[in-house]
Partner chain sequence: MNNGQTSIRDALYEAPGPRARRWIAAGTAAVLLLLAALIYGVIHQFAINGQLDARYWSFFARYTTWRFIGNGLAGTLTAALTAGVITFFAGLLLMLGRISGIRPLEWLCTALIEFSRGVPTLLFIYFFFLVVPQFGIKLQPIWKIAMPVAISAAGVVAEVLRSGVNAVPKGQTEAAVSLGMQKGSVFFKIVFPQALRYVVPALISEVVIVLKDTTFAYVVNYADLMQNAKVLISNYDALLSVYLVVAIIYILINYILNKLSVAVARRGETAKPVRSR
Amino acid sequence: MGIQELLSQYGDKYLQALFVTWKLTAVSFVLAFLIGILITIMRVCPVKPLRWVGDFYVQIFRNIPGATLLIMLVYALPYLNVVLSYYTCVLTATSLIPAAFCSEYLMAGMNTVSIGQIEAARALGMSFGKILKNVVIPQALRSSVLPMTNLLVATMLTTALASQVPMNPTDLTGLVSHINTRAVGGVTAFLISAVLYCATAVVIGQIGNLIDRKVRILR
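Where the form is predicted on its own, the structure of this chain alone:
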C-alpha cells in the first residue's frame, strides 16, 4: 500500500493519533516535571530519610524499562484489587520514568549555582525552603532548558508504550499496528508515523533552543 493510498484511507486517523500523542506527551511531561521537582527537593533536603527516598526513587525508575512498568500496572495491580484504566496506566508509566531523569537534570542544574549565593542567602536569614524557591531552583531551571527539551522529546517517544494496550483512540505507534492488522501497510505505515514523530521533535527542539537563548545564564 502506497503513501497516497494510506493517507486517503487513514489520513484522519493519523491526525487523531498525532493529537493523542501530543496530549499524552504534554500531560506526561507536566506530571513528570512536577514529580521531578518534588523528588529533587527531597534529595537535597536536610532530612536524611527523605534524601534516601528521593535517591531510591531515581535509582528505581531510571533503570526500569517502560514496557515492564506498564505491564505491572496493567496486569499485576488487578491482583491487588487495584484496577486502573488503560489511559491511566500509560500516563503513569510515561510520567514516573521521565520524572527520575527530570530530577537528575535539575540536580545537575543546581550544581551550577555557586556556594557564595547560597551562603549569602543564609546570611540574610532565608530558610531552606526560601533558598530553594528564590535562589536555587530558578537558576537550576534556567540551566536545564536544553536537557528538559531532550526530556520532552524522550517523553513523546515513550508514549509509544500506549500501543501495547488497547487504547481508543490510539497513538501513532498504535495506529500503525491497527493498520497492519487490517491491511498491508508495511514499512510505509511506519514511515508516515516516523515522519510525524520527527517533525514534532524538530519543533520541540527549535522551541527549546529559543527558550534557552532567552533565559540562559551568561557566566
Contents of the next structure:
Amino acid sequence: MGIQELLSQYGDKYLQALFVTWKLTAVSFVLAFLIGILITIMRVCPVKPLRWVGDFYVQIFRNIPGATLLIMLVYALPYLNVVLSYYTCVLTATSLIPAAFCSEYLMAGMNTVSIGQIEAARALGMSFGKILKNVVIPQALRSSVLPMTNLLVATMLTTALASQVPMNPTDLTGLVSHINTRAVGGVTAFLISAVLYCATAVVIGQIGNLIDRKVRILR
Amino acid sequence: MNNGQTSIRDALYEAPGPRARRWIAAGTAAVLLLLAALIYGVIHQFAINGQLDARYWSFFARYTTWRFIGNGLAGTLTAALTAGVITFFAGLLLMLGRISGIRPLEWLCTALIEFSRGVPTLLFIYFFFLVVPQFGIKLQPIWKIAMPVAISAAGVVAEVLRSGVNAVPKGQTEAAVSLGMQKGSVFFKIVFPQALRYVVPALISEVVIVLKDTTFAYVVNYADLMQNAKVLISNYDALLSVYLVVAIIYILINYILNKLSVAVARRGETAKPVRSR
Amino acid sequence: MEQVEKNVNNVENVPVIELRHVDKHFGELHVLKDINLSVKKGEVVVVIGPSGSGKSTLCRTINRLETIDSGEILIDGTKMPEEGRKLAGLRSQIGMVFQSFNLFAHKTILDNVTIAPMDVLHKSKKEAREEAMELLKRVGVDNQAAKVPAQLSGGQQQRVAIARALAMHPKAILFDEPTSALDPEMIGEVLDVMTGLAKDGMTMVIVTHEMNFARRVADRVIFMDDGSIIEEAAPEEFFEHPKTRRAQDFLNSVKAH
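Now show me the form predicted in complex with the partner chain, since the one above was the form predicted on its own.
Expanding to the full complex; the earlier chain stays at the top.
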C-alpha cells in the first residue's frame, strides 16, 4: 500500500491516534508528577514508616515491567472484585510507573541543594516551610528539567501499552497493528506512526533544552 | 560527610525538639496503624474472593511448577542477553558514526539515534511481527523479540557510550598521539576502555530496560516468563497468584540489577545513570 | 532618643550571648565539655584552637545548628527555644557566616541579601533592595548585584554572605572559619570587612586560624582544646604570655608555619 492510498484511507485515523497518544501522555505525565511529588514528600518526611512506604513504592514501580503491570490490572484485579475500564487500566499503568521515576528525579534534584544552603537559611530565621519554598523546591525543580523532559518522552513511549487492550479510538501503536492485521500496510503504515512519535519526542526534547538553558543553576 | 546516602532526607529537618519528637512519635504510630489496616484490608479482599484458597497456592510447592517458571525465566534471560549483545554493538556503531567526523554519516547516525529513542519498543515489535513477514522473511520468535528490543535500546546506549567517551580527559588522547600511536588504536586501546569504565552503571541500568521490554514476548509467541505464566494459569486455573509471583520475580531481578548499578557507580565514583522506563 | 539610650544602658549588663554549662557529645565523642561563655554587647570574641578542638561546634550551638545535650544558651537573656517559630525568631537576630559561604545558588547576589528581610522580617521589596544595595556597597560588591554566586570569587561570595547576615540587623554575628575556604589572596578583603564591622561596634564571635587578625581585632581570645575552654584572656596577654602548656604548644606550632 502506497503512502497516498494509506493516508486517504487511514489519514483521519492517524490523526485521531496521534491525539490519543498525546492525551494519554499528557494526562499520565500530570498524574505521574502529582503522585511523584506525594511520594517524594513521604520519602523525605521525618515519620519513618512513611519513608518506607515511599521507598517501597519506588522500588516496586520502577522495577515492574509495564506489560506485567497492565496485565495484572486488566486480568488479575477482577479476581479481587475490582473491575476497571480498559482506559483506566492503561492510565493507571502509564502513570504509576513514571511516578516512581519522577520521585527519583525529584530526590536527585533536592540532593543538588547543599546542606550548607539549608543551614544558612535556617540561620537567617527561615522556618521549615520557608526553607522549602525559598531554597529547596526552586533548586530541585530547576535542576530536574532535563530528567523531567526525558520522563515525558518515556511516558509517551509507555503509553504504547494502550495498544495491548481494546480501545476505540486506539493509539499510534495500536493503529499500526490494526492496519497491518486487516490490510497489508507494509513499512509505510509503521513509518507514519514512528515518525509521529519521533517528531513529538524531538519537539519535547528541544523545548526541554530551551527551558533548561534558561533556568539552569550555575555551580 | 554528605555523600549520596546521608542525603537531603536528613538535612532537611533539624534535630527535633520535644514537641516535634511527640508529633513524630504520634505520626509514626498513626501511620503504622494505617499500614496494618491497609495490609489487613488487602488480605481480607483476597480472602473474601477466595484467592487465599489452597488450590491457588499449593502448586507453588511443586517442583514442576518452579521448573516451568525456571524455563520461562531462561527464555526471558536468553532474549534479554541476545538483545543486550545486539544493543551494545549497534549502539557502539551508532556512536562511532556520530563522532566519526564525516558529516553525512554523523547526520545519519544522529537521526537513527533519535529514531531509536523516540519510538516505543512495542511499535518496533509490531514491525518485526507484522511487517517483516510481509516481505516473505520468516524469523524465529527469539529474533522477533530480541531485534526490536535491541533496536529500541541501541540509541540510548549510543548516547551513553558517547558521554563516556566525552568524559575521558583530552590529555589521554594527546599523550597517546604524542607516543606515535595510530588514530584507531588510540581510540580503541586508550580512550574506549576508559569510557567503558565510566558508563558501566548506565549500561547495567539499560539491561533493566531491555529485560522489561522482553515481557512483550507474548506478542510474538516467544516462550518467556510471561508466556510460561499463561500456561501455568490455564493449567491450574490460577491467574492472580501466578501473575503475582511472576511480577515479584521481575521486580526482584530488576531491583538487584539496579542495586548492582548503584554499587558499581559508587565504586567508580561515576554518576548514577538516569533512565525513565 | 534619650529613652533609647537609657534602654541600652539598662540591658548593658545582660550579655548578648551566654552559654552556661554547655555539654555536647557526638556519639562517644565528648565535643563540648562544660562550656561557659558570655559575650557582651559590642564585644569581639575570637575562638582559636587546634582542629577538632570543638570551636566550630561551639559556634554552631549558639544558634542551634547543633543541639546540645545539657546546659543552656541565652540570647539577650532569653533562653534559646528548642523548636518552632520562637527558635526561628531568635535565629533571625543572630547572623552567621559560614566557611563555605553557602549563598543560595539559584538567586542573584541582590536576591541573596533581600530574601530573608522580605520573607522573615516582612520588609517591602523596595526597602529591602535599597538597604541591600547599601550593604553590598559597604562590603564592596555592589557592582556584582545582578550576578549569581557561581560567577563571583570566593572572597566576593564571602563578603556577600556578610552583607546577607547584616541585612537582618543582627544583635551579633557568628563567623565559623570565614576565611578557611579562601585562596590566600582573598583572605585580606574578607578580614578587612570584618575589621570594619568590629570598629563599628558589632558584637562578634569569630572562629578563625588567622592569628594576626585575632590579635588585632579581638577584645578577648578564647583558646579551646579537646572540647574545653582552656584559656580566656585579652589578646596581648594571651599571645605574649599564654598560661597553659597546651596554648604555648599551639602558638608555637602556628608560628612555625
